[in-house]
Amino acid sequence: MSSWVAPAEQGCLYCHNPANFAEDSKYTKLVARRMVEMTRHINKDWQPHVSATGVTCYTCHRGQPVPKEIWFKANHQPYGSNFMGDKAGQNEPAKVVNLSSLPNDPFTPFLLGAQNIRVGGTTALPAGNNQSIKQAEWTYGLMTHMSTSLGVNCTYCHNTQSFVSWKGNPPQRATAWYGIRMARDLNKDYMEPLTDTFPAHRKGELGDVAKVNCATCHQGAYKPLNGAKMAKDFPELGGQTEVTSTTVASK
């Protein structure tokens, strides 16, 4: 964990009080304990997304105390003139949507909230077709993020004959479906509850804690670290169900 997360000059002391390693006086230790629980939860309960590959602290941190790819709620600002109206969270090219004018915080509604991820209705007007152009733009913002985060294009998950239908889609679409819900689960049940634990300098402009999205783990690869089986040697993190005598002997 020290090599995965802690600054080199601090090592174990990044989380521990050297006078009493069991003491919880540092916020980093409280956060680390919860992150271990989160990692176990991912490896045990989210196998439809992570499969047998699993995750460790390194999956997100890559040797840094703060993962490179995190997000905070955006502080949307209106135009300078009331005549021009509200930007409504877009028309401010941002990296998260590949420098497009799409809504630049597609994470709050979909990876923290549970808004429908839709582009259009499945029936003709007026019955059922209540997905607005604005809603479609938020969806495209999320899809753009997913595409750039994994280094793939739309056809990696979708059958272009019908982006709505699940028929004929590659299996990656189901994996992505679980991934969206996994990120939502982690943000809601693990990251947000740490709001009072993190100091102010570790929070966003609106006072919220850092949260995860697809890029946090993937960082441009279709599979994190190109599919390396990260958790198999760490049963403490839920990487395998039991440690056999053969496994112990081999170490």
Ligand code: HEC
Given for the second form:
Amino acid sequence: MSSWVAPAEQGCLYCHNPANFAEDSKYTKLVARRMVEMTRHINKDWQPHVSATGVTCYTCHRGQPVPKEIWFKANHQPYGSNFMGDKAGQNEPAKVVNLSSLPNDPFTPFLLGAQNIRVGGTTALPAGNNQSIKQAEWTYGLMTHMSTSLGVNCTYCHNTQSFVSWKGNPPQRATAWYGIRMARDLNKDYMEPLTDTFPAHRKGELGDVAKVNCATCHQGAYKPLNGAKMAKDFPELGGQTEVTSTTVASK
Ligand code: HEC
Ligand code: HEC
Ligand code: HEC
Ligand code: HEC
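Could you drop in the structure for the form predicted together with the named molecule? We only have the form predicted on its own so far.
Every component of the complex follows; first up is the chain already shown.
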């Protein structure tokens, strides 16, 4: 954990008081304990996404206390005067949406909230047909983030004859579907409840805690670290040791 997360010059002291390793006085130790639980949860309960490849602290942290790719709620600037409404972070070119004019925070609705990721209703009549233009714009924002985080284009997951249809789609779309639910689950059940544990200087403009998106693990690769099997050597982190004939025989 020290080499995965702590700054080299601090090592153990980044989380511990050396006079008493059992003491919980540093916030980093409290966060680290919850992170151990989160990593176990990913490796055990999100196998439809991470399979036996799994994750360790390094998948997100890469030797840094703060992972390179995190997100905060955007502090949307209103138009010139407030009565013209919220421009929803549009025309504020942001890296997450590849500098397009799409809303610059597609994460709050989809990776924290559970809005429908849709561009249109499925029926002509209003009942069940309440998809808004905003939802469509957020959807394209999220899709742009997903593509750039994995270093792929839309056809990696979609049959572009119809983006709505699941027919004839590559299996990666289903993996991605679980990835969206997993990121939402991690943000809601692990990151947000740590809000009061983090000091103010680690939080966003709106006082929210740093959160996870596809890029936190993937960092531009179709599989994090190009598919290196991260968890297998760490059963304490919920990693599944691959059962080979030799290990079975030796038991
Ligand atoms: C990223 C934070 C972090 C770093 C760095 C870290 N630890 Fe820990 N350490 C923890 C956490 C969290 C626990 C408690 C686990 C629990 O209670 O479930 C712990 C527990 C311990 C314990 C057991 C204390 C007890 O309760 O009896 C010892 C001993 C310990 N660490 C030593 C070290 C040493 C030595 C290093 C440096 C090589 C180190 N730790 C680096 C987070 C860290
Ligand atoms: C899914 C990605 C992910 C994994 C896996 C993960 N972390 Fe984190 N971690 C985060 C995010 C996001 C933050 C919030 C960043 C911040 O501190 O502002 C964070 C913050 C931390 C912090 C506080 C850093 C600071 O200086 O504020 C510690 C300590 C930490 N993690 C330890 C761990 C340990 C130990 C593991 C493995 C057992 C681990 N993390 C696994 C995403 C992850
Ligand atoms: C990594 C896989 C992946 C990539 C890459 C991807 N998508 Fe998606 N897309 C999905 C998944 C999964 C859903 C369904 C989300 C859900 O229902 O939760 C979806 C849904 C959509 C929808 C909504 C369809 C509906 O039912 O209304 C549109 C439109 C869309 N994607 C367009 C795109 C575009 C355009 C790109 C390229 C910029 C793209 N996608 C890239 C996986 C992907
Ligand atoms: C906690 C870390 C983590 C997060 C967050 C994460 N992924 Fe993944 N993802 C993985 C791991 C690990 C694999 C490799 C699984 C394997 O080897 O089959 C993977 C594999 C995938 C694959 C399959 C690639 C292939 O070619 O088989 C897709 C697609 C994917 N992720 C999309 C996403 C999307 C979209 C998001 C965000 C909504 C996301 N992931 C968030 C860890 C993560």
